[in-house]
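We begin with a single chain expressed as structure tokens, specifically the form predicted alone.
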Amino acid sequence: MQEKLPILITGGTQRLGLAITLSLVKAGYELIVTYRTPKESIDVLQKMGVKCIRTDFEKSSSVAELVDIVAQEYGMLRAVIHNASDWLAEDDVPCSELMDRMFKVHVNAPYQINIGLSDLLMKGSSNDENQGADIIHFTDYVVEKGSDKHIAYSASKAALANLTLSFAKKLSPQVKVNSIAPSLLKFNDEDDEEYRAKALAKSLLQIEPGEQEAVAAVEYILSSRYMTGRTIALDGGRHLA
């Protein structure tokens, strides 16, 4: 059996990112994940053979260091999955800082990583005639409608969605580049019943599908041979509600 090439997942040590990481480890991939702050899951992942790299996406120098480490230690990549995110509202941070912060995490970091690791993805593509190589951007449902409470966040995710189009053109035909745009997948433990009921009512399907919904979307993209420059919407029909 052909050995599976490494996959880089940003923000792969908690919630959705952790679910994706565990799924791909189980599937036999070698995983490299980034994290910003230490957490218990890192020890568990390291014992499973996952390489964990501390990276601050608000600092271009830290992103560049990540690219250098991966480029020096790995000859090829199967995929890069951009899951790292920072969800802040205009009330959380002064607007003079917020837009810059959102774009550093959601736009500048993926841009630097895609450019810096494109050669490794190209090599990975030539080594895998079945699926090639992939870049997956996690955007957001708000890209379609905007948000009056998370304006900077929404704008930065829209820019990330546009990067999907540009990199799909730039890296074709060797590398497929797609997005996954989720809305509510899993509540936080602190979310009260009133908030949960209001959030569920925003979609036609009115369920909390869980993180495995996004895991399945990642698995589909990795297995696909004929999709690039597209977005998989995981929103339960919010656009029709």
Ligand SMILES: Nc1nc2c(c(=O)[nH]1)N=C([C@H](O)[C@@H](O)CO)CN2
Contents of the next structure:
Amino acid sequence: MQEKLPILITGGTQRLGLAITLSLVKAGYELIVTYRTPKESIDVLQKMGVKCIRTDFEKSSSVAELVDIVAQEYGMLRAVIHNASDWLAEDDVPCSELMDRMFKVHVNAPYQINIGLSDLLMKGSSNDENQGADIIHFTDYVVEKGSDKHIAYSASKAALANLTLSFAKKLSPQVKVNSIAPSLLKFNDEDDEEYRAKALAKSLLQIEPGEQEAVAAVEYILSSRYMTGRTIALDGGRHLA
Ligand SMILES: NC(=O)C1=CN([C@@H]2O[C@H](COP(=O)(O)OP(=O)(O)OC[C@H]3O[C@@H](n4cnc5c(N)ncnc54)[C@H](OP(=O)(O)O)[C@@H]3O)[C@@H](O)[C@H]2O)C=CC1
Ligand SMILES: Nc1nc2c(c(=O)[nH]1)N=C([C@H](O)[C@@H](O)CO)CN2
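If the one shown is the form predicted alone, what is the structure of the form predicted in complex with the ligand?
So here's everything in the complex, that chain up top.
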């Protein structure tokens, strides 16, 4: 059986990222995950053989240090999945700092990681022509419509969506680059009933599908040989509601 290559996923220790990590470990891949905050899942993942690297993309030099660690320890990569994200609102953070924070996590980190690890992805692609190599950016439905409560967040995700187009051109034909644009997939524990009801009503399908919706989209992109520079929208038909 063809040896599975390593996959790097940022923010891979909770919620969507953790579900994707576990599915890829089960599929036989070697996983490298980043996290910012220590939590119980990290010990479990390490016992499964997952390489867990602590990093905060808001801290300068953190991204360069991450790239150095991965480049030194791994000879090639099957995929890089940019999942890490901070969903901050203008009500929560002064606008004088919020845009900078959002661009550090959602744009600068993916940008530097893609450039810094492109050689490893190219080698991963040539390792098995049937598999190729992938970069996946987790953007957001709000890239299409904007957001009046998460303006800086939305703008940074729109910039991330543009990175998909640029890197798809730069890294073809060896590496496919695609976005996954969710709307509501999984509530946060602190979301109250009123918020949940309003959020569910925003889409045609009116459900909270959970992490497996994102897992399935990642699995499809990894299996595809002919999609690049595109976006998979996981939004329950919200654009028609
Ligand atoms: N959940 C949903 O319904 C939706 C999700 N999305 C997108 O899907 C992706 C996954 O969503 P979800 O699972 O809810 O994400 P989370 O809000 O759970 O965040 C994922 C991870 O990002 C990490 N992170 C946040 N800020 C930083 C930072 N400065 N440096 C390094 N890591 C950081 C966190 O690490 P730690 O916990 O270690 O601090 C966290 O575990 C995200 O890109 C999100 O924007 C889009 C629309 C809807
Ligand atoms: N990093 C995160 N980004 C987003 C989250 C989240 O929990 N973490 N959640 C949403 C909402 O589900 C929104 O899509 C619907 O209310 C958006 N982005």
